[in-house]
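Just the one chain here, the form predicted alone, laid out as structure tokens.
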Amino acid sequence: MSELVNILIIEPSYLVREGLKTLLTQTGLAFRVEETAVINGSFQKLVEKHQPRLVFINTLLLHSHWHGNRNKAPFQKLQIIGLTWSDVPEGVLSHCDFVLDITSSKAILMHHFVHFITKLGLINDEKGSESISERESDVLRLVALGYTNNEISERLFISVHTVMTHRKNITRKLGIKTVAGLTVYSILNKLVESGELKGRASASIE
């Protein structure tokens, strides 16, 4: 089971502090969030108000409100994630440990948000109790990359029941419900790598 972690948003606006919380929770990861649009005082007071073991802050307000240092309590087991959507404020990267351009795909927010969680070892990677086969993982692959059940059929030359009839069994098989669970899955099991995430991304847009 994973270990619950302490987060706190530090963001003005509503809309990212709740993009945040659902990405988070798509990644699987066992959470406890606090949440405020504005610093009053301190960073250091903030965080030690609140014993964070991931900060999620604007980078504009981190510019303006630190005060402290990065060898000592409380900051040295923390992780801040910097918020941008524009230039990092000059001498901000040297408190962040990873920055956040919220301004990017949600294919691409889920490669990074899995990549510093995984990293800190906040979530498991481990498959299920059963192993999925190996058309499992041909259909996994696919659901990964945004195709459709329709089209998955066309690509494996297999029909559109046959595809749900995997995909019940790979839900079964991980415990994992959500297209977006099963897309951190197989990025985490090198299924799928983040450039073709991207470039799927892409072609929806397009």
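Take the two forms, find the largest set of C-alpha atoms that superpose within 1.5 Å, and that set is the rigid core. Source: prediction; values computed, not measured. Numbering follows the first chain given and starts at 1. Compared with the form predicted together with its partner chain:
- Core-superposed comparison between these two forms: the Cα of V184 travels 2 Å or more.
- Once you line up the core between these two forms, the Cα of A30 stays within less than 2 Å of where it was.
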Contents of the next structure:
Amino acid sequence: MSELVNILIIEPSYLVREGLKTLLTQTGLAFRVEETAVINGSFQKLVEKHQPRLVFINTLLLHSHWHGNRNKAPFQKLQIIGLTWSDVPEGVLSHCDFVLDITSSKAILMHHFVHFITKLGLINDEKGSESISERESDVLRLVALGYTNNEISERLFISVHTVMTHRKNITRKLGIKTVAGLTVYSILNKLVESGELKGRASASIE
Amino acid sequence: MLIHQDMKMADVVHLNHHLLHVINRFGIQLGYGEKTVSQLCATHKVPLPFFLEIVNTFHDPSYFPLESLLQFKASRLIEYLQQTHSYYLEFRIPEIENYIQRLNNDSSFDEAIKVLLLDFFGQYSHELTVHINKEEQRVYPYVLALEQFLESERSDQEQLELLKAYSIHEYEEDHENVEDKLFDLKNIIIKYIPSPKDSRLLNLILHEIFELEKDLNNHQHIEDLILVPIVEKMEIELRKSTKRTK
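For comparison with the form predicted alone, kindly provide the form predicted together with its partner chain.
And the full complex, kicking off with our chain again.
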């Protein structure tokens, strides 16, 4: 997981704040939240203090507390999501990156959440399902046979660093971490014959 | 919802049935009747705060044990940890092995794959046994000796030197991850085994592995968050007492 994302919630309603946090948790985002029901002092001070990447703010509060420039610090690097019940107060729209109607259904709210979280690159939507490449399966075969990283690098004419990168990717794609597990996978997928293993048995014991 | 002393033990189980084994480890067996947590703890001479902390740590992985847990005696904690060890080795592991063996009755299953699974699980249970033995034969005796020494007159110089030679941090570094193989086994069964005619037995095996994994995670959690800090506290005390005698 990447590092925690700072989120600031400024919303008078306790229920809305709790609901937001629940939905955020369900997106799978790793975050740290600061929340407040009111703005004591200025919005800018709050932002400077907590340095959030995402701000959820009640649009009425935003309307009465907005003094600043979206293109200047501390506002240019964060996303402001306005929370509204019904009508958005005049002039507030231009300060928000997004306006969320809190009366929407769960499906719609989740859809928006996932949208702006992925847009910000806060969750990497890497394709976990991709299968292993031909080169990776060469490496995997040798790992299963009990060769060390050094031996694999010599045999395949690649650097040890490259071998390690391949191994990392293999583990990520297959969800198998140990040499013994990779060996079982290789036998099941006919990358190696169990007969081949016998000769190298001693090498596979780390 | 956290588990508290005035809940009926039966309701605790209704709330989270995974706790059954944990409750057993305190010597509290089924047939709770209408008794509450605090009543049953009293009957079985289990310190209530200790029971609550352990059960809640298991119930909610994000629950962080209270400062007060550091007041508990290491020997009591070790007693609990030993109970979980014997639960793994005497019950859970043989049970999973048993299930894997039962695959033999399914003739639609390739013989080689049965052997592969059994072998792999055999390797895992060997590693787990080695790990547990190391804890029971080296780490726990050290912790118990440390506790005993601090409770004694602290005059045995020889014992003092012996204790100073070891630190719980060596053990932390030693705490190798025995869970990787279990993790692999899950994916091998979920993703890579050729689909059998009937998955029910494999489902059962997977279910057992998930349960074991959850239990092991909690076990490690308790060691890292409770046992290690308690021992650290004792080690600091030991160093202080060394200065006093010099």
